[in-house]
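Below, in structure tokens: the form predicted on its own, a single chain.
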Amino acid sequence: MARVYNWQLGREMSYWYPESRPQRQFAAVFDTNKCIACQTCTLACKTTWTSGKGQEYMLWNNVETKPYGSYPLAYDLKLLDMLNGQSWAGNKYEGQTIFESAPAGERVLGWRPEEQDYAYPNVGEDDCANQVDSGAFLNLPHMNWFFYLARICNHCTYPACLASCPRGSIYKRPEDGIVLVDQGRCRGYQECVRGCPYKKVFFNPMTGTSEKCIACFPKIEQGIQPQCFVNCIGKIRLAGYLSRPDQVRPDNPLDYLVHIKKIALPLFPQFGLEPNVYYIPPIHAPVSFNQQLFGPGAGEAMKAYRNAANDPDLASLLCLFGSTEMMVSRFRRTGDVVAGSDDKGAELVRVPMREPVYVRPAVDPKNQLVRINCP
């Protein structure tokens, strides 16, 4: 095995190739913040890609609630506890990846989920931690608490699916960093639905082979983001590129959210993949739940989410998210306005910090009126 840098973890790792980071990363940015679990994100990719015979089951995007909801069914508490625990010393990861875990013969520790772990993509719903009983109120900090996980494939850095297909029919597209299956050559042998930890691979029974999300690159390549992020309702979602740490760039809003306000952080780290996929944690959920997810920087995380208001160029950056179907790759506030323009620096859209207020009077003297509010 080769040893490669994952800086998630903040250490050198093994890996079973040589370390090849793309020309530039395909990255995102959920707010979880945001989310109201509609399903709006879900429905768009199911109909734009798995909407044919042997892709029923298969869901490239959906939204979880948390603690309890999971799809395919329980994917990251038995992986978590196949990895038998985990042990940061602050931000560098002293515990095992799923790469250093795996058996003798092994490429990667993992599991292959069964058919009826697939039945329930809306288990646990709404379902909150700590029982709501007749008669409560809520309390702030809350007692009881859940919030909504919208997830996608990962387009890790290292993928598990990548290393453990014996035909070499997955791979990274260099000018991307998209993590794609190659039909031709696969074989249907699964080990990419096994290996994946966060089981965004699936198998089509009916042509034998696995796919995947694709991040809609065909409107990636047009600048476009993909059809889930468009079609958010809560606007919870921002595409772009995301660079290394030792090549940040101020102006790029995923390097912005992720390296220097390290506001934005990626789900269970501690699996090894680098994950492309960045989180905003939820601010009411526990902060020991949120490191479980998403690292030892959660609870620093949360404590920036809380002060945005104090911080005009977050607080304007969180506002470009779902102003434009375009991927913005550089921001920048002037005063209460935040403009987007693309990697050519074209402006892209134009958005103000606080939208104006307009109280209409309970009168309108012009139509000799009352207004009333109708059911």
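Think of the rigid core as the biggest set of C-alphas that the two forms share within 1.5 Å after superposition. Quantities reported herein were computed from a predicted structural model and do not represent experimental measurements. Residue numbers count along the first chain shown, from 1. First, how it differs from the form predicted together with the partner chain.
Relative to the superposed core, residue 360 shifts its CA atom by 2 Å or more between the two forms.
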Contents of the next structure:
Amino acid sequence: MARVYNWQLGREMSYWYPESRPQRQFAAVFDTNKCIACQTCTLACKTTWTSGKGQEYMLWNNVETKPYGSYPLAYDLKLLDMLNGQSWAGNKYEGQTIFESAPAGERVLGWRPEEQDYAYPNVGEDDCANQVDSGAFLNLPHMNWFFYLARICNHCTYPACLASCPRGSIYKRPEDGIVLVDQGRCRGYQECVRGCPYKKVFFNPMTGTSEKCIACFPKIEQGIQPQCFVNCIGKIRLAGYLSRPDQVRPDNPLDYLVHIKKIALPLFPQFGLEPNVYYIPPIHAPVSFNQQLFGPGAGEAMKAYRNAANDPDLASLLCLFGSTEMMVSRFRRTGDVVAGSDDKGAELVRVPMREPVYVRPAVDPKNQLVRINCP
Amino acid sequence: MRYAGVTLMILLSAACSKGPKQVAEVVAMERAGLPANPTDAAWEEAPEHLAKLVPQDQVEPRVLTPTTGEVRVRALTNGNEVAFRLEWVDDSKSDKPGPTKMIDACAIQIPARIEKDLPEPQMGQEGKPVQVTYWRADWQSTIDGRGDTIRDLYPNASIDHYPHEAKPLAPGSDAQKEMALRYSPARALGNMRGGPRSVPVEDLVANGPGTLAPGPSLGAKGKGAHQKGGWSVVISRKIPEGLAPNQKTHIAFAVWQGSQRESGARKMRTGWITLSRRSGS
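Next block: the form predicted together with the partner chain, after the form predicted on its own:
What follows is the entire complex, opening with the chain shown before.
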């Protein structure tokens, strides 16, 4: 194994291949606080990419209710259990990654889901963390919690699927860091299914090969955000390119949220893959739970999000989520307006931070009618 | 005295055994017609070689716990083609692909060229390619008539809608087939790991672990049957270089048990075994 640097762990780690970062890295920020689990993203992906034979059970995008939801079943708990303790000293991870704890004869610490584990795609939906006692739902704030976690392939810097494939059928594109399974080369060994801790590679029994999220690369190549982003009802998603920590550009939305404000955090960074989908943690969930999912920065990220109303630049950037189907490379706030532009500087969108409020009285004296609230 | 008695019993037992004649190498007996079926009586004309299998423990992922212990091999040749019958014990028939389901399979490996030094027995090496002929149980089931729908794998599956089978696409039309390929990228690229097939085997070439790729056609054919608690599989191909009359080459075997979750590098294999040709007369 080679030694590589994983900035999310604050240290070097072992990986199957030497460090080879792409020219730029496709990345995303998901705001869990805005997700309503409508599954529009799931269906947008499903109808676009996985409506074929053998893809019936595949959800390249899924939304699960935490703490109990997962797809496939208990994908996260099983590996957390196998990985034993995962301790951090500040921002440095002191535990072992799935590469460092690979058993003898294996490339990564992995496991194979059973067929039945794919049978409950929305298990735990809307189940909150604890029992709601009689009458408790009448009181605010509610003392129990759950939140929605939307997941796609993380297009990791150190993909476990790529490391697991014994014949090099998985590759990470040097131009944008998107991780793809070569459908001409794959022989269906399913080592990638076993290796990916997020279980975002799926075996297609009809083609006999493994398939996964392709980050809608035909759209990305045209500067357009993927299907699950542009169809998001809650406008929780923002796609872009993330710089390395030593090359941060403050006007890059992704850099600002991930590196500068540190408000968006990777999912299970302790696995060691340096995943590139970043989550704004749910501010109503316990810090300890968020720390297990998103690492030691969860508490500060929650504070920063709660304070967004007093942080105009952050607040303005959050307004850009879902405001355009194009990928926003730069943002700039002027007063109460934020503008997003592409990588050539051409303006793509301009969004007011506060939208005007119009009050329509129930009675319209001019037309002498009563308005009713129906479409 | 007691030990002498045991030894005598073993010797007597061996002498009285009516098992097949076994040989230390794989001998392809010359014969005019090659049997396609593993149950064909013609296989009795060939001596049996018992090939011990060892875990693939050279490259990750490795097999650390042995599974299939041995494969029994017979070979026949008509001068143009050579056919092998491989038999091994496997109580469970694994012929349905699925998530985390592995498939029973076997393969033969022969040096692509006759050279002074043999290629590495584990998938050959750079500059010293090996030819691999690979048989798989799910392909056999497809050949034997299993359909190409998800219900053939999961009889209770319920499908709401496939875009490529929706109106106005006419069933079987070019437009409909083209649409279906959009959702089957591997098939669109000609990588037929699943789907309709004409033979349950494929011709491959390798230059070392992880390099297995489609090879020049060697006219591979095959037929496998699961019976009496194991597999009996015929694999035939063009006669290899080095198996001209009175010459020798080498062969290696590999077996995968789906129930043991073996696929790819997770397999039981042999080293090189001498492969010779002998006249039946």
